[in-house]
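Starting off, we have a lone chain in the form predicted alone, written out as structure tokens.
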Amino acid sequence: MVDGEAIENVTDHPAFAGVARSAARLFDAADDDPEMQHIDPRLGPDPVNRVYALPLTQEGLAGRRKSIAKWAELTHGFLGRTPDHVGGIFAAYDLGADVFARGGQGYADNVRRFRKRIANESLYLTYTIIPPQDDRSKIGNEHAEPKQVHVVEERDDGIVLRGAQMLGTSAAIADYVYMTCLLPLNPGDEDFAISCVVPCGAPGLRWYSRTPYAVGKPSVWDYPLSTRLDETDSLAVLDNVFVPWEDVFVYRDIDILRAQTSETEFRTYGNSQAQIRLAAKLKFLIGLAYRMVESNNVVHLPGVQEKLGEIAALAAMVEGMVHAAEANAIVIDGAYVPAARFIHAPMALQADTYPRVLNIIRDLAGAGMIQTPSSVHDFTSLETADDVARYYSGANSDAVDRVKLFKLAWDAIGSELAGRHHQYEIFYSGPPFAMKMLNAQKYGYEEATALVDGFLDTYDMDTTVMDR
């Protein structure tokens, strides 16, 4: 639903057309590369989107780093929910699927199951993990009329469900929605207690889009980022809509609901897609920074030097951590996981790492940004064209080249689209101090406290600086 009125067909609307084929490009550029497909013994004997693959050796794993970034950079990082995010998700619940077991051996199946479809046909999931913001100090039964997503009738051919969900990114463009709750559950909520999956276009599933900023736009020159790599975020809305028993894993068992994240490599899996992603964004960020000083000429300047290293710093850090945690990878059930110390440490900073950048390019840009023309028919008009021909040119370039620069950093930086992603980056892993008590509690202090210790251990009260 858009501004009132429900979309039949998102690929020719201007909200979606562009994301759509955004999107569409980077199943078609799997599909051309051999070094992206695999074979995947757990799913079956044809090569399959190794975005989608468990690892089974550190060159596999290695692979998947590097498939995950060839789709991360065809969009320059700015598409955040793309089909490798919660294909990863699946991969980590299929190594784990002993947990959903807990409910019953279907459970288990369905997940293997499901993954299997996911990856043979190159399925676009989303998620929506979290009831929609309304009391926050209540959750399930506590609230008088509940919004949450909650199983309302029990068949037996499946479920029914009721409510709302958030925050369903690139769902107008994606097949499934996989819904679940992230929140602590109390006794009592076990209706509440779901997961599951739910074709997008499910009947009685209602999508509320957030304003689309591809919608308006002069053209593409003007705003390129806007207007093809707008992803949308929107509330899913359930009015009865009916899940079959095979696409159900969690139901009414709070504690398996917990432990679908806390005990399997659901965080690790997803999150080493999304630090992947972020990597590739950085890096195209500092591309834009490098590319603005040098058409100012300023690129030598000590205070510009010293800002570009700034960011440069902030960028290596992330996409260090990346190789890191393959490298250090651990070995479950013959698969091969990134070491979560080092994807997570990252995240902790998330919320000031990407906010800090961006402020950085603001400096270098100065006021570069705002002064560019109001769109590209000032080129074309006759009554504007030798002015902007002449005033907007860059020390090194062009004024079409350089308004072209400009405009591409407006909308990284300063537009809509570019406040969003602010925001989406910032929260990404829910309220930033969430990813640093997940740091403290998951870091194994065993090392570091080993090496206090043993130094402690190296002396006592009768030490004299002669001994050994």
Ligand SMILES: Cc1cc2nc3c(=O)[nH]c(=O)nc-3n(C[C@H](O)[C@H](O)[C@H](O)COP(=O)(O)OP(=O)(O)OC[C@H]3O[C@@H](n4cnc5c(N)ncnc54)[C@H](O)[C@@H]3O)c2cc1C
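Note that the coordinates shown come from a computational prediction; the quantities given were computed from them, not determined experimentally. Just so we're on the same page, rigid core means the largest C-alpha set that superposes within 1.5 Å between forms. Numbering follows the first chain given and starts at 1. What changes on going to the form predicted together with the named molecule:
With the core held fixed between these two forms, E8 has its Cα displaced by under 2 Å. E446: CA moves less than 2 Å between these two forms after rigid-core fitting.
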The other form holds:
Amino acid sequence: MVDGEAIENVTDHPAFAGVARSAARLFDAADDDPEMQHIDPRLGPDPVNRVYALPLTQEGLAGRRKSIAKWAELTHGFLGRTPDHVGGIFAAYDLGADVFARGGQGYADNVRRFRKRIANESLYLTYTIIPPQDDRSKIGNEHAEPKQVHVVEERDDGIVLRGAQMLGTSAAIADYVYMTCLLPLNPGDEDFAISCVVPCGAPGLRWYSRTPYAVGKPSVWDYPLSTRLDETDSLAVLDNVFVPWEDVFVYRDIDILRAQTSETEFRTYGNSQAQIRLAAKLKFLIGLAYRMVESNNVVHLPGVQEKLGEIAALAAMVEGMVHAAEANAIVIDGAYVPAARFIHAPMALQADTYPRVLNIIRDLAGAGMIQTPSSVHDFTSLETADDVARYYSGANSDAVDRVKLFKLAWDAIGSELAGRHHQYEIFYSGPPFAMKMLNAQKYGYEEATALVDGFLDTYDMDTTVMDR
Ligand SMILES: Cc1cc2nc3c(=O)[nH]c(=O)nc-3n(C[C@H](O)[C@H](O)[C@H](O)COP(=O)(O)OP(=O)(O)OC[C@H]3O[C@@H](n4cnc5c(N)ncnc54)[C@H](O)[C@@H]3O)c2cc1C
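Return the form predicted together with the named molecule of this protein as a structure block, the form predicted alone having already been given.
Below: every chain and molecule of the assembly, starting with the one above.
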């Protein structure tokens, strides 16, 4: 739903046509790249995209990372919920299928069957795993009239859901939504304790898109990211949506609902994709910053070098963490899982890292992103073309190249799309305090506390400096 109207065909609508084509290019790139394909007998005889892999070797884990990175580089990290995100989570669910089997073997079979479908059909999944924001001090039945998605009917062939759930990034162009509740529920909230997938076009499912940023832009040249990479975010509203049993993974069980994320590699697999993507995005932003200061001929100035040095350090740290997580992978039931410590550390700092990078680039840009003509038409109008060509050139570039660069920078740093990305990088995986708490749980204090205990053991009340 956009501007009060249901959209019949998203691929033709100005809000979604650009991003739909960008997403299609990802699938084409994967099909054309033998290094992104592999055969996994557990999934079937045909090659499947490595972004969905559950690697059984260290090389396989590296192959997964390289494939995710290729996709991230094609969109410069500006599509957060590419199919490798939720697709990767289902690989983790396959590994942790025993958790779902606690409700009955059928639920584990459902998870594994659906994960095979994701890989073999290259499905595009989004997820809505948080109740809509209203009174955050309450959950489930603590609300007088709960809005959160819940079961309203159980049938022989499936269940019926009603309510709303936030916030389906890329839902407009996805095949399926994975719907569950990540927030802890109370006993008595069983109707909210569901985990399932629903086709994005299922009867009764309505998607309320936020304001689309691709609409009303003068040209791709003026807003190259907004017009082509606005994945949009939508509230899911379910009006008696039927879900067949084979698409249900957790049913009315609060403990299993919590365990599906806390006792599987849900976060490691999902967030490793997120950090591989962030590394690509930060690299792109540094490239932008460098080209801007080059255009202003200030690269060599010490103050500029200091700022470039800081954002380069932040980007290199995220990139380094991706590699550290891979190099220190642990093996669970034969599957290689990136080390949680090195995935969750950059996640915990991301609410500071990303705004810091944006802030430094704003600093480096000065008003350059604002001192741009109103649109591409100023270059072609006889009334304005001469002035624009003369007064908008850079230290080493003509006006077309300079304005093109600074307009891209504005779309990455300052436009409405950029503001949404600022918010996205802070919140996409939960509020910042929760990310820091997660890191506290995942760090693993054994080594650190052993160091302290070992040191404490080296002296007692009688020890002197002469003792060895
Ligand atoms: C651009 C964007 C895209 C998103 N895409 C998706 C998506 O694809 N799928 C999806 O499921 N979700 C998505 N989300 C939603 C995301 O999961 C939530 O933003 C996140 O879980 C936080 O929930 P909230 O936004 O309601 O913030 P809140 O949880 O309300 O937090 C806001 C602030 O309130 C305070 N606060 C709230 N509760 C507490 C508490 N218990 N203790 C301490 N402080 C508290 C904190 O200061 C916090 O920073 C997206 C969000 C954004 C911004």
